[in-house]
Every structure is written in C-alpha cells, then in structure tokens.
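The chain below stands alone and is given as structure tokens, in the form predicted on its own.
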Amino acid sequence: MIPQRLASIGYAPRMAQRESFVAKYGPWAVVTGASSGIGAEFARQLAARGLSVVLVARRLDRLEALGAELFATHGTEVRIQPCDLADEDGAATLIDGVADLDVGLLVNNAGVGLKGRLVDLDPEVLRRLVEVNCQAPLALAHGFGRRLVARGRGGMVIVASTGGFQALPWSAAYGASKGFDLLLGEALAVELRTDGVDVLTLAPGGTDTEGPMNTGVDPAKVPGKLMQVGPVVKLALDSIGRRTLVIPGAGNRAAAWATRLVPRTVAARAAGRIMRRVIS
C-alpha cells in the first residue's frame, strides 16, 4: 500500500501511470540510433519509466557508456546490440538478436542526414541513406509488428521529420526518406489499431543533436531556435496511445500545416531557400 503522505503529493498517480506504461509497452523497448541525440534520450526516458532497453547503433563504445549510465541511474536491464542498419541484413540481424526478449515497444529512430545537390552526392552515401531511413524502418516495423500483434499490445514510434511534409531541395533524398517514414507511420497507426498496437509518428523540426552539424548545417542560420531533445522525447512518450502524429514546437507545427495551404511547388521553393541558407 502507498503511504497516505506520498499519495497526497501525487506519488500514487505517478506510480500508477508508470505501471500502466510498463504493462502496455514493456518489459523491453528496442531503440535504434541509441548512441546519441534523440535515440539516447529515448533510452534514458524509457529507463526512467521502468522499461528495460535494447540499445542499437554502430558505435559500441557509446552504447556501453549509455548502458552503464542507465544501470547506475535506474538499475535498468540493458542489452547492447551493435548493428549497422545500412547493411542488407542489418534489420534481420537485429530482429533475430532479440528473439528471446518480450519486446513491447520499438523506437525506429536511426537515421542518416544528407545535405547538398543530389547529382553531386556519392551514390554509396545515397544507398546507405535509403537503407537506414526507409528499408530498415520498414523491415523492423514488419518484423516487430508481427510480434506486437501476436502479443496483443505494444507500440511503435517512427521518427520522421518536418522535412517530410514537402519537397526539400538541397536535401532531396533525406526529405523524401522522411516523407516515406511519415506516411508509413500514419498508415500503420490505422492498420494496427484494432490489434492493440499503438503507432506514433514523431516529426521533429530542428533539434540540437550532432546530426545536423555533421551534415554542414549552421545552427546560427536555422530559422527559430533548435529544440532540446528532452522535451521532444517527453512529448512523444506522453502522446503514444493518445495521438498518432506529434510535431514538437508551435512554430514547427505551424510551418508543417502551412504546407497544406499552398501549392506544392511554392512549398518546395520556400524550403529550398531555407536549406540553401543554412548549409551555405
């Protein structure tokens, strides 16, 4: 029984919410792209909510450091799963590697960013982008989706981007891949709803992670202020099961929905002007 003093300060409702979250989406969550940024923050917040976490990325040293942090902070059970989702068999290897775990939540977060004129880019880099941003989320949604449907409960988070709401010149392949993720997530939310599986598409705008900087984005030229990862992830986890699409930040939401009010060519040109500015 929870002491009356603790119940009076909101401890009991918080505990009930945590237990409900674990019952629906636990005991294990798989987080791809967990070595930094949004993925690492998902792992931290899921551990804080009581889930055990499978950390998936290429950089083993970062996964081990994060795993040690989660165990020290929350006593979380962690499995480290190094994996390159750009490999042809990367997704299948991941699914097989956690076949013994009762996975209740998939966070499809791993992604490759890419800036520049399409015809100037390396074809191998483009191939890797499509594998990580499109093929892997599709394969993981299929493989883990079957498991979630069979257990009759659980969820998926598919990380798209506000860049997926319109054509994105000078980041054409990335924008197109995030449009794929956006539509995939919205469709799966309808398909799997009656099976007890909640699907949430998260579409962040500019977020303060190493990803944009690694592709040549100048943060000082990005319209508006970059969001911090903490509020972005919290909004997603608070929304799963209640909403099917979340766009963190009022400015990002306004910009995303504004693309529906103008011709697509106008939206593309506007996005292109912004992109040229932030990478120049």
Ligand SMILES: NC(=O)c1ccc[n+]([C@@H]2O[C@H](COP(=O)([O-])OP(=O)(O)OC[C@H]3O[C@@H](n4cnc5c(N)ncnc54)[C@H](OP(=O)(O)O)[C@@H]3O)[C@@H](O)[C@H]2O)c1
Given for the second form:
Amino acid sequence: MIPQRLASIGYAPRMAQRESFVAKYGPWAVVTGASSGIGAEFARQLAARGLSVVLVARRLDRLEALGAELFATHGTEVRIQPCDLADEDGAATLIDGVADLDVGLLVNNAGVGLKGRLVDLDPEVLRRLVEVNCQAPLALAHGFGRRLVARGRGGMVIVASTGGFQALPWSAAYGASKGFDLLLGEALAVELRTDGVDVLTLAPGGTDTEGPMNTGVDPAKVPGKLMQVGPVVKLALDSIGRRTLVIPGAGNRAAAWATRLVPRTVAARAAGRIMRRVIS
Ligand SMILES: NC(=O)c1ccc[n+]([C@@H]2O[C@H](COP(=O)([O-])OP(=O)(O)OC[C@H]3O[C@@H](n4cnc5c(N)ncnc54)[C@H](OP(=O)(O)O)[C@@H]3O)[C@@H](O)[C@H]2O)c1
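What would the structure be for the form predicted together with the ligand, rather than the form predicted on its own?
Complete assembly follows, chain above in first position.
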C-alpha cells in the first residue's frame, strides 16, 4: 500500500514499481556468484528494490561483508549460503539449503573463464568450468524452475555472454559454455512464458570485474571500453518481464548482431584474433 501522503508528492510511481517488483519476484532472490563483480551488483540492486537475498559463492568472507553492507544500507534480510558449484552435488545442496524460503527470483550468475588452447589445458579445469557454467545453471534452473512454476509467478536471470554468440578460439570451452547458457535461457523463456515465470538471458560484453583479469585478459587490449557493473545489472532488472534477451552496450549489440551476417567460420576466426590479442 502506498501512503496517500507519498502519492501526493510524487513518490507513488517509484514506490508502485518497487511494490510490483517485490510482488512478482520476491520475497527472496537467490544470487549465485555473489561474492564479486556482476553477482555482487545484482545483490545490491535487488536489495535496493526491496528483495531479501541469498548470497551464494565459495568466499565466505566476501559474502559476509556484502551481507552486512546490505543490512546496514537497506535493512535487507540476507542468508549466506557458501557453496562450491563445481562439486557434483553443489547445486542440489543449494536447492535443499533454501527449501524453507519463498524464492521468487533465481540469478544464475556464477561463472568461470579460461584462456589458452584447449588441448594444452588441464582436464580437471575444463570439468570444473562445465560444472559451474553449464551443469549448475541447468540444475538450478530445473530445481528452482519447478518451484516457480508451482507458485505461478517469479523470474530467472541466466548470465551468458557475447562470447556465446559465436565460437571463441583460445577460450573454446568458455565460449561454448556461454553458448549453452544463451540457448538454455532463450528456450526456458518460451517454455515458462505461460506459467507466470519470466526468464531473462543477460549477455554482457567485456565488463569491469575481477573475472576477466583472473582469466588473464588484459583490459587495455579489449576492443571498446569495459562496461561498469551498475548499468549492466540495471538493464537486466529493468528488462525482466519485458524482454527475454538483453545485451548491454550499443557496441556489444552491434558485434553480436554482426555475427549473424557473416559465415560462422569468419565469425570464429575474427573472435579468435581478438582473443589471442587480449590474452597474450
Ligand atoms: N566480466 C565480464 O567481462 C563478463 C562478460 C560476459 C559474461 N560474464 C559472466 O558474468 C558472470 C559473472 O562474472 P564476473 O565478471 O562478475 O566475474 P567474477 O567477479 O569473477 O565473479 C564470478 C563469481 O562466480 C563465483 N564462482 C566461481 N566459481 C565458483 C564455484 N566453483 N562455486 C560457486 N561460485 C563460483 C565467484 O565466487 P567465489 O570465487 O567466491 O566462489 C564469483 O562470485 C559469469 O557467468 C561470467 O561468465 C562476465
């Protein structure tokens, strides 16, 4: 309910938007990969929009610091859920761990990158990448998706990448994993559309987080400017329920669409040239 006093001085539209966001996607949101970068920003912006948040990642100290910040800033109710999503039972443990909460929004964001020629990489690193980037989002979309369908309302954000629109030589498994996320999200948006569950796929281009740096990407060599996390996440949260795929940044959108205009081998070679430059 919006108090009459606030409605009369112009706060009504913003409060009404916030109330309808909480009614549709609240009371609890689960955010994977909340210990840094895009995931931490999702947690901050969801808390600002009035949701309670479950913070999921491995680095407990980071999650606790963010939880304290959200409580101090917004009075947000927070649950810290440490979890290694590369473990075979990581996603199932997470789903069980929040079985007592009324979850209205899943943000499938945790992800890892890698660089180098596939045949030179450690197979265990590749296995872990597929677990975190593909298997866990799939299991979480399945587990939470069932709960959202049963309650007849809610949402899901799947964080893919512009790296998933074409092959990505020198980061082949990462690119393929993000192609998986992209197609998973787009398909679920259609499957769940009549169940009251909004599915949004977010495909960021280069974004200023510790993720690309940890992978060995030199930000100075990335074409275009890295985007800040704030606008990337705001676009996603403003778009859920209205659109099914968003690519933040005009340059990223143009590059993604350009891949559809050329033969796939041309797109793969062009992406490979860029990757070699940014990781060398
Ligand atoms: N930054 C970019 O340029 C960019 C571009 C396109 C797409 N993306 C996508 O955006 C998402 C977030 O990436 P970011 O840029 O924000 O990178 P980031 O700052 O490195 O964040 C990655 C998050 O994933 C979590 N994570 C990694 N491995 C995990 C595991 N085994 N179990 C649980 N959590 C794990 C990390 O937490 P812990 O280490 O604490 O576990 C961290 O919170 C990823 O899916 C990435 O592919 C990023």
